[in-house]
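In the form predicted alone, a lone chain appears below as structure tokens.
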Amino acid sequence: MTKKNRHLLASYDLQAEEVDFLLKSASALKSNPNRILEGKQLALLFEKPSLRTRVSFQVAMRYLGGETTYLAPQEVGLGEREAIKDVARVLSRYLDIIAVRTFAQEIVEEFAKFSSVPVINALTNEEHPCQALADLFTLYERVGTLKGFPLAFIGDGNNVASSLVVTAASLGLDVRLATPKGYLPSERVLNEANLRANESGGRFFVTDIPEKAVEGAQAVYTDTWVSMGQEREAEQRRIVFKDYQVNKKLLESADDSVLVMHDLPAHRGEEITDEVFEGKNSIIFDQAENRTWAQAAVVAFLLGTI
């Protein structure tokens, strides 16, 4: 199922059978870590700060016998100190695989164009494919078969939402997205999610009414209203999204055993209340833990060791 020098730059880079394969591989690696990446070198080229992404990649490589090299923004200066294409070609000579966490999708795409080794999108303004895989792996651990599973995302149609709806639609989930008018994901993401839902026998539903999305949902997901780089919009966004808070009242419309999800960091009292965040149905820290195993599977998949 693997191809040499294959990249993971966006959620639509993976077909449904590949997503399924990665979830099962993550489960197998979590149950029985082995040194399938012995001698392999991963670079973490990060222009944005990170807690979970950096540590989970490092731990994943260590579990599987590989090594990581972390490169901070001031050490590289993509497109400023040195041309993106030059950095890509240099690092390709030293390393086996590279994860890039940057501001613009165009940067990771240009980087991959000139890289002779696989490139992973570790977050851009448009996509966060590794997060979506970790999220679905977390649900897979809990419920097994995901086809038809009702999952609602409430809030901003940001990079996390974009990757989640496409990846979930690929597996045939009943995906509901509630976001204010003007804050939807791109047309490309919406079209891809609809296409994949039709192909998988799933459902993709968009609304600006959170209660409609949450009705009967077995998992409700939210994310920050103000992503990195949007700080100047913070006050306006808090006004726009005030009715999109995941709280006890909103969850009354969901399934009685609804699972609560958030990719972190969370702003308690804004997109989610502390009561819900800390509630018995929260699987937020399971999601954080599973970043390690989803990313371990991605690295091994792209390097052809699984």
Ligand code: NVA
The other form holds:
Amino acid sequence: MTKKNRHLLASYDLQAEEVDFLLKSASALKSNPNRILEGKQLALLFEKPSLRTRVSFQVAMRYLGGETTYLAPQEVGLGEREAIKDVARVLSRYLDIIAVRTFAQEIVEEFAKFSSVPVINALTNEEHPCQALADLFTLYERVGTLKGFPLAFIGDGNNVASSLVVTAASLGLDVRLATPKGYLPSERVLNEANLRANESGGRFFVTDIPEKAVEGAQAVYTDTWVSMGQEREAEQRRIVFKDYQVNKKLLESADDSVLVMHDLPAHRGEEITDEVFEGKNSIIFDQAENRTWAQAAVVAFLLGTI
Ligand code: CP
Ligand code: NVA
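Structure of the form predicted together with the ligand, please, following the form predicted alone?
And the full complex, kicking off with our chain again.
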């Protein structure tokens, strides 16, 4: 597979060995940043708010000698002021690589089809592949070998959950997912996670009972119940997910030293209690920090400089 004009649009765009390569590269760059992106220009075209993704891409580019241009929601009018395919072709003439945060997955796919430079999914409704890489890198840093590592995701089968289960299954983790009925990731994601778990010797287990997913887990991950763009469903979702809170009682079925994970922003008292969020086993801010290094590796990989 050639690295030229590769995009990262979804977690399943990466083969298992590429995920492994990216984690090792993130680790190497974190301990020894070098100017492998000297003169490279990244655009951040964002249609939703962001703290971590935006800043970590900007910092990563600066560390490695590159530059960024940030385009805020409302600035470009993707598909409204101007056709997606035109924005993609214009930005490709100015920049070396483009990270897009948007709504439907089809938007980033359409964008990539017309871009002559690599495109990175910086979050869509369906996928958040950069987050998953940072999360697996954080676990890799902590525990070394990830094969068989029991990781549970509790809550909504959303973008974060989807990218996480596919990426973790690729690396052979023992992946458990607990979501209420009707809130599973897409069939495509479930199939990919199953396939990859079979290939890697890992496991992918789906349930609607959080305690079953958490039993013996060494890391428990959750995310918001109401993702960006779902604000109108907020009330209904808080009812559907109320038994899926990551709290002290739920963690009693996990390993004693269970690591607590969240991609942020967090909603204390909803998907996670303040006590668990702030507990000694929380690695939430390590995950946030590692966004920089995972994305540094992704950019360098797609540009062929590593
Ligand atoms: N976790 C994450 O992607 O955060 P932001 O939405 O702030 O970028
Ligand atoms: N699932 C969340 C993730 C935020 C980083 C959302 O899409 O809003």
